[in-house]
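As structure tokens, one chain now follows by itself in the form predicted alone.
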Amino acid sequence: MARIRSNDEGMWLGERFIPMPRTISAEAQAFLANPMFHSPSASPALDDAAGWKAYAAGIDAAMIAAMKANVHRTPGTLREHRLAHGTLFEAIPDALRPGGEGRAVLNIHGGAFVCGGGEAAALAGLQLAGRTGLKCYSLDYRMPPDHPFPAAVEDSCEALRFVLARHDPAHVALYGGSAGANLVTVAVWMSRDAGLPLPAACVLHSPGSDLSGSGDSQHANADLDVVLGGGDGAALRLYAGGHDLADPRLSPIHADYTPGFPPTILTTGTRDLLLSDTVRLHRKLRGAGVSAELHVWEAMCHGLAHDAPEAREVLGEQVAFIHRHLGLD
């Protein structure tokens, strides 16, 4: 379907216009007209190794390029811990919060499984820990195409037993946007099924819940959507790597959550192709009798409108909420 964007009228959906909405900043309607990241439409062969790593390479150039731009405002130390496969940095603020000692915030990056990983999870951790005022672990996990699933779910759940080892589990949240999200949900709930004692909070941003996109909004904004609209889920298939997506380690929808699960915001937008993703999970949780809060902000499109006055909306509430359940307020 053809799409045609301008920054003062919106754009077309084949014959549907859909206008521009003047409901929210100026800096997010720019954002929409010209967004920094999207995926492309055309996605390697699945065969094709060095397609996928070169299609990685250049979103990983334009997050670091980015990320790299606004470093200096959240000013930090990185060390390094090698797991048994994958990378964890260890990230902490030059300014700790009052009272924040002790407490530490698990990181997993998003990125389709595919994108997102060493200088960018690194940065990624400095950015986090100078906004929560925390020190935050930052996983680098390993991705396709030479290491598709289970490889990012073994790795995220070393990290978390990690981390749980040498901090009080009450002082420990957990943090993921998209597929980081997804990663995040299942090393919880795997690591309680495994006997650990569970972290005090999840922040969960437009997770990636169900890989077989059967929610509504992956065809109501299958086009909307300026980051993921558009994409055709190869990404998604090179992870799973022929696996059933109904096994609740790749679409943790699926999961039981009745043995308990951390209190969770989960947090999404209008234009989100996950809109679907994140609202099923947020009802899952509540089903399950998990305290669970589901933001949902005003032509939002997937992840987040950087320096938009809503961008900082969605992480002062996130934020917000791990200070809360870490006994920060």
Given for the second form:
2 protein chains.
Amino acid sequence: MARIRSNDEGMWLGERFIPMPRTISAEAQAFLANPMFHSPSASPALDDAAGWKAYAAGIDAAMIAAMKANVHRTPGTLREHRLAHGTLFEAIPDALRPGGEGRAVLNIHGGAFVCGGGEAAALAGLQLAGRTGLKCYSLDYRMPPDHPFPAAVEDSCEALRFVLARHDPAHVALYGGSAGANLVTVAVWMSRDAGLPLPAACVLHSPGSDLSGSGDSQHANADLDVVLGGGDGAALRLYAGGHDLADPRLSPIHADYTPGFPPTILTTGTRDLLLSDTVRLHRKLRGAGVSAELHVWEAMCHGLAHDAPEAREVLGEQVAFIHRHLGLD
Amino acid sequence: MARIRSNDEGMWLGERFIPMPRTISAEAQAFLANPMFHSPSASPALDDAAGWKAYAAGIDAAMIAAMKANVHRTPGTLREHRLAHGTLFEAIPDALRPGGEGRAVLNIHGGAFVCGGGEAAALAGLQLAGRTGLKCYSLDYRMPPDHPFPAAVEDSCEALRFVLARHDPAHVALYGGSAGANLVTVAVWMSRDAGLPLPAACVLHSPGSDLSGSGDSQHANADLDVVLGGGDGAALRLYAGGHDLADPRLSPIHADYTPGFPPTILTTGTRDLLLSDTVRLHRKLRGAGVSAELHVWEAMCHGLAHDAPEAREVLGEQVAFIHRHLGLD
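Return one more block: the form predicted in complex with a further copy of the same chain, after the form predicted alone shown previously.
In what comes next, the whole complex appears, and the chain from above leads the way.
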């Protein structure tokens, strides 16, 4: 949208001026003025496979460069497990948290179902292992354009089975952001319905719970969210591959949580395009009697304001939640 | 703002069209299209005392009429206690909850510090007594234009002292919405600093925690919130009477919660003009180690969508929180 102009003083949304919030850290203000990551303004056409691969590669390159610059902060070793289709990285932190033996976190990466895999998924595993002080499995699942839904769901369920077979379910937490939080939620309720035990905890960061984009914040926060912008949903349609977006395997807002779901922490920001997806899933879980807690950060957009104090605070709440539910506090 | 046009299909904010969210109940959609309460478009001048009294009387009349239509649902008896300046209503529900003997809720009403007193405060007490099944004290505190800050704070502190002298603090919860949640928060931290014991629980519904209006949602949700509209803050300036808005007795976002604060539930909506005030106070409490939980409802504006299922759900969470913390679950 050519009508959006932003700078250190704020942003114009058409004729509406939204001043830069002074209620957030200087780093988060700088991020709003000049976001490190943001979606390219135009998505490829749905049938342009090469275009989607180039689109994802561009985002991945920026993500991987940023993660590599920080990987020295979370030293650890990496193993690889071949699943039927995907790859499961196993990251073991150099500094295992006391009492952390046998505990594990399964990370399912985000990236609108089209990016964040491969090396980025491996680095995400190392990062989360370092920050939790726990062994972290990180899944590189199949993605479109080559592998639309339900490939990612199948790989996520397989990864969860793998981890639950190697660890006491009471010692397993899941972590996902955005599309990854969607897959975490889907994998847990589908595995539950398949008779597997529930893991101990879920972290859902800015979850995409309704791929139809019907949440109010999809409109109210359009372009205010400098990470997702207007959110045209093309990547989600590519992922869905023509399946009904109301399918609870695509939009877990429509799944049934009354048969049980692990204690869950949900995190988002007031400017997140997926604010509605997050608070609606929180209400749905609460309505089903699930122990679910919600945290919302002032003026935060989708995902994290990288390296801002707010991002550390988000991670601090998430990691404390994991430790508490794995019996480590 | 003449540029705002809304109907059953949605609303135009200047050139931005925000469709009616279909993710909320039909009743809540009807409320968005035609809100029962909304702030008059123009506030009186700050020195127009008669104008402010007429302004408050108009809002109060609508509020009292709506409450009277529902008062039969929550039968109870009402007593009055004269405080040094204010009046404390004591509402005893006909149907006291089993085990509820000796328990009490102190309600401090909202209304931008200028309305909601008198009969509305008494009715609010009866309503909350009926809905909690507990004795409910409801404070009619002094308000501007005759009595600006700190009159309401003094009355709130006196009411809390009164209730804590008659009940075991472990059996006392506080309830406040909007300006009332501001006063609850201030009364609790000031009473704590004065050496009084902490009550057992606080309910803060859409709290006004920063009267300077610096929260991001003051701009991002301006006019999207059909209850508060653009929020010109005139009533808050009238209340402050020239005092520094950064004073923690006016803006409790600036108070210190590390010496202790009761377990607290905070409730708001994604369209609330005070969404930022609410989530910032939640973060502040969490940062101080307070047990504080946040609930955010999809597309809800400031206060409640009266009689919508969402409003019952909000109250259900709040009442369950009170019962749990008064040892009644």
